[in-house]
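Only one chain is shown below, in structure tokens, and it's the form predicted alone.
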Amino acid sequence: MKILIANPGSTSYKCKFYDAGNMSILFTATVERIGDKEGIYSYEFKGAEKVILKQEIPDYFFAVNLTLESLKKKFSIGEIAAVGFKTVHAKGVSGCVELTDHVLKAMEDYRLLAPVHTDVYVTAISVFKKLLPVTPLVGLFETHFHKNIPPEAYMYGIPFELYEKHGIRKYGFHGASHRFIGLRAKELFNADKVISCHLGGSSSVCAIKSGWSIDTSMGMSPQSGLLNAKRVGDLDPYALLYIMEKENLSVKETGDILMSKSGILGISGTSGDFRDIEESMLKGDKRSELAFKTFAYYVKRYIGEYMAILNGADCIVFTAGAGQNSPTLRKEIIADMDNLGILLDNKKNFSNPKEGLISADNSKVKVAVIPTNEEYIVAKEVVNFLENK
């Protein structure tokens, strides 16, 4: 059995073609700058050199079709048992499911909560429905990994009727990433209680026990929790009402501020990318430093919360773009946590290992860097879905 995992972005598209028997990757492709006359397309078959092409990529249909045409050089379209997606949010739907019209309608019902993600996935799914009309399309929703969060952790202090009527509660996201980290930390360090820090353009922290999430920083939408590159993170709801009244903002205008003008970008005023932020800090930019320290403080706060909820932790893991690649950020987060038994080894940390421990030998809690692999989790779940359909 072979599975194609599709990973759509707002102006990019990536895919991996898996042999489900041994989970080896047979083909990968990346399309960048969709909608641009100077697009970049690269693909690679297992055991072969990567091919990089520069050409116009007019739209998403063209981008996906381009990758399928390359795939057909060595495999037939009929070999694709299913196309898997790391879908985000849908009203009343979670787990690994076939992306029927009913599920797409449920995604649209919760579009307001994750508009950027939902629009991208709905577009990609519609393209695949046209290009591969008989191939099953399957989505693993990011909320699934958080299914065991207890009611006291997911409830909000609103009238219970609103929870029942509209499903207003914490759901959590980055499920495939946190699930992989939990599995890998168990494999590497026999860690049962793990605090997973997925830090990048989109960021969240997750408390994992016995392989499943028991709490996470994101809530009903991906906008809450940690600051994100451009998304707001935790915010007093009455501060939001105050801003809307004083600035005379509509719901749409407010949503635009919360999702595209806030977070790291909002505080720094220049960028939501940690690479830019750290570079500006070196030049003495105070607002970039404030954004950096605010983000690190939020992560530290959630680690402390989850140390309490887990009653201690076996391992704290940093993953995703900034988590894996910024020793400066990791040092800022872990600083002054020695009374909790968390000690960083600066030499190990700044050697920036691709995977491995960065904690001191006498640290009671292991601290590690582990690269995430969301596509692997999606592929495994899609295979399981097909086998038990």
Second form
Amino acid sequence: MKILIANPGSTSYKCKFYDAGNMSILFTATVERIGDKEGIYSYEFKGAEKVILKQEIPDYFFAVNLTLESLKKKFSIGEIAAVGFKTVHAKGVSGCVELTDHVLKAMEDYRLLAPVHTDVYVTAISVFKKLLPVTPLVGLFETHFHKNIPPEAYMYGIPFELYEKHGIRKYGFHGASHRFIGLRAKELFNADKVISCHLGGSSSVCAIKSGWSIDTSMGMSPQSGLLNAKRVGDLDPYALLYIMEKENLSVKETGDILMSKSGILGISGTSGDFRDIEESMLKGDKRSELAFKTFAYYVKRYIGEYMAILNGADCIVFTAGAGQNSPTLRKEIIADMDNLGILLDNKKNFSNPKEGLISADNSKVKVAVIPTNEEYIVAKEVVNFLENK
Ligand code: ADP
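Switching conditions: you have the form predicted alone, so give me the form predicted together with adenosine-5'-diphosphate (ADP).
Starting with the chain above, the whole complex follows.
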């Protein structure tokens, strides 16, 4: 069985074509700068040279069609058993499900909570419905991995009727990534209790016990928990009401601030990208340093929280863009945690391993860098869904 995993972004589209038998990748394609005259398209068949083309990519339909036309050079469309998506959030829907009109409507219902992600997925799914009308389209919702979080960890202190009526509670996101980290940490270090720190443009921390999440930093929406590049993270709800009243802002205007002008960008005033922040810090920019330190402090706080909830962890893992690539950030987070049995080996940390331990030999809790692989989890779940349908 072969399946296509589609990974849509706001101006990019990536896909991987898997042989489900041995989980090898037969074909990958990336389209960047969709909507731009100077689009970039690249694709690669297993064992062959990568092809890179520059051309205008007017829209999403064009982008997806381009990749399918390339795929057809070696495979037939009929060989695609299903297209899998790492879908984000839908009211009353979780798990791995076929993307029917009912599910799309449920995604629309929670659109306000994750507008950027949801819009991109809805667009991509509708393009696939047109291009591959008989191929099953399957979504693994990011909330699925957090399904075992206990009620006392997911409830908010609001009137119970609002929880029942609107589903106002913690759900958690980055499920595919945290799940992969849990599996890989078990495989590499036999770790059962894992604290997974997914630190990238969008960030979250997750407490994993025996392969499943028992708590995580993101809540009802992916805007909560840690600061994100441009998205707000945790904020006192009354601060929000105060801002709305004093600045005379509508729900939409407030949402725009929380979504695109907050987080690391909001504090630094210059960038939401850790590479820029670290560079500015070296030049003495105080606001960048404040953004960096605030972010690291939040991560440390969640690690402490999950050390308590897990009653001690076997392993702390750093993953995603900044988690995998920034030893400076990892050092700032893990500083002064030796009394909790967490000790970094500076040399190992700054050698920046692609995958491996960065903790000192006498650290009770292992600290590791592991590259995440979300598509692998989506592919596995989609295969499982098809086999049990
Ligand atoms: P996203 O979360 O946006 O899907 P990534 O997980 O790839 O994507 O994370 C991207 C972010 O990772 C970048 O915005 C940048 O802040 C950070 N990053 C990537 N490489 C480095 C690096 N070498 N040093 C510091 N931060 C990095």
